[in-house]
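The data below hold one chain only, encoded as structure tokens and taken in the form predicted on its own.
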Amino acid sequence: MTIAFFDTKEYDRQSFEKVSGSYGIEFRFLETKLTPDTASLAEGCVGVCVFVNDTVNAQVIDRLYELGVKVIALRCAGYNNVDVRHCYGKLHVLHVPAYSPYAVAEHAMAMLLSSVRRIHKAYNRTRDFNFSLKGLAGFDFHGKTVGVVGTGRIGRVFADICRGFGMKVLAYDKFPVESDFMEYVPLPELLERSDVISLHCPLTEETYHMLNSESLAATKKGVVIVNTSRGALIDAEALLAAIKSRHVGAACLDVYEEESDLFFEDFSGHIMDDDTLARLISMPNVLVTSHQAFLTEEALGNIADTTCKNIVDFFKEERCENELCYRCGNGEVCRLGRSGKCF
């Protein structure tokens, strides 16, 4: 089996020809992104791999679907960049449901500690061997109210590493799991109690710019906004706005709604486009990192080995317990208990 490769980076080659060869895959890696351009590199191939800034649309699904493809695998388990309803009865779309919560949720906490102790200012001070603590004080995470928007593994994970340091954790969830410490609310409620608002859910038309002038008005000033999730639950024009106000107290984002063309590439030489980005950054109270939640060890791994196995399971066993159903909604997991493929 041959699969196109889209968005390669030197740690997807190195995790993925790990396992490749025992699951009898051949990747074509590819350093381009996926884009009605670059399709037609796909041909040949059973099944494209994709990554979150992949462009799979309407015009994209249908020239793959000319060429022979049979599966899009994502090596993600967000699938907002895949038009799934056009898939259907065209191409079967796996993706990687869970690969390392604890990857994502301990770079939340790592970044809001960075932030609220300073520790990214200090570090930057003391290599000019400058000691003085000035503008350093930050504040005790015991006691304070962390509002988790989306209580999956992740958001679970993230709940429950503030419950070890003592936070009071609200949550937020259309789907609620019962808990022994964290108390569902409604999403205002979360929003105008916590002192630190962490998004842990995906990305849908219900939940974008979940986030934006109207809800952080509604938040306590001050509050610290964590998103490690998808960029656009966040309007980022909003966002600004508020840090501007001085009523968000500081931001932590892993993730930008306008990431596709920026992440995971070296822009260091060149004037930044992304004006609103830009302005970001230069906040003394935003912490940004380029979508790398995800990046240990122990997840690149899961995630390589799950992806090979959604691809084997799919083509040799004639289905998938990680296939997106699109008879349950929009990318859903089946809830029929289907035992073949989709369609």
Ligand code: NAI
The other form holds:
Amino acid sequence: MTIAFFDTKEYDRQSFEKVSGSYGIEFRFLETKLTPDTASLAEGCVGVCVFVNDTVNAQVIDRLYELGVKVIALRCAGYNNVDVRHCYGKLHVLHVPAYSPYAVAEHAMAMLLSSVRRIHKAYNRTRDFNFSLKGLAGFDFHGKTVGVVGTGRIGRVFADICRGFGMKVLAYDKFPVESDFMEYVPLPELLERSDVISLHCPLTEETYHMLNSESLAATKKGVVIVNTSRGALIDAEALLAAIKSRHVGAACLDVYEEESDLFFEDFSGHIMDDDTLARLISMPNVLVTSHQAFLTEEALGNIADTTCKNIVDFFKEERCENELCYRCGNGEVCRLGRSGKCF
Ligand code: NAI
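For comparison with the form predicted on its own, kindly provide the form predicted in complex with this ligand.
Whole complex next, starting from this chain.
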């Protein structure tokens, strides 16, 4: 059972090689991303394994189908880069719904703490034996209000961490859950009342540019924005403008709207063509990490394990509980109960 593994990084290879043998899967590790130009590299494979910045559009899906590929195994939770609807009747899509919500939630808090307490600045200064504290004043989290948008697996862990800091937690979700400490409020109220806003909802048509010039203007002056979810939840130009106007106090971005050609690669020594990203990174109150929130040993191990199990379940058991449902037509996990494959 050979699977073409696109956009391979060293850490992927290590974690997948550790478990693939016991599942009887052979991975063809490819450094290139999956695109219409590279789809043919999957020839002879029964499946492809892809990540967040691979392109799985109609053209790629049709080419993979022609090659006899049966399955797309996402080694991540989000699937906004896959045209799930176009896959119907052609390719089955499996994903890893959860591998470590702690990894992402803890990274969100790490960024928030670093940014507000200026740890990244202090680190650079003390390495130069500059022990001045000028400009390093932050603020206490205790007693502040955090707005959590999307209270699924990651959002709930993040909310809980914030509670541990003594913060008041406001929440907004299309499907609220029972909670004894999160106060669910409509989105406009969350935007208006929060000192910190952290995004943990998926990228959909509805959430695209959820933070834009209008909604950013409705936030508190000095608000800190954290995005570890998907870049296009925020209109990056509007964020930049809100930072330049001193309305947004700080931004912690693990994801960026136009990240797919940049993140995960080393462009040091190159000219940065993306002016918006370059300008954001140049701001003293913007902290950018390159889609790193998932990157813990525990998460990598769980991703490799679940991805392999998904593939084996699909081919040997004729069913996989992590198959995205086409019958629902909206890419959500099937609510009808899974008795077998979707088609
Ligand atoms: P989840 O599916 O458990 O939770 C998502 C929540 O968002 C759900 O409660 C859902 O009801 C809510 N939601 C859906 N549409 C909404 C809307 N229009 N407005 C408000 N809430 C809405 O997902 P999980 O595991 O918590 O992941 C959240 C996101 O984190 C993923 O969609 C993914 O984009 C991102 N992620 C980022 C990683 C990174 O390395 N930076 C790693 C893993 C996930």
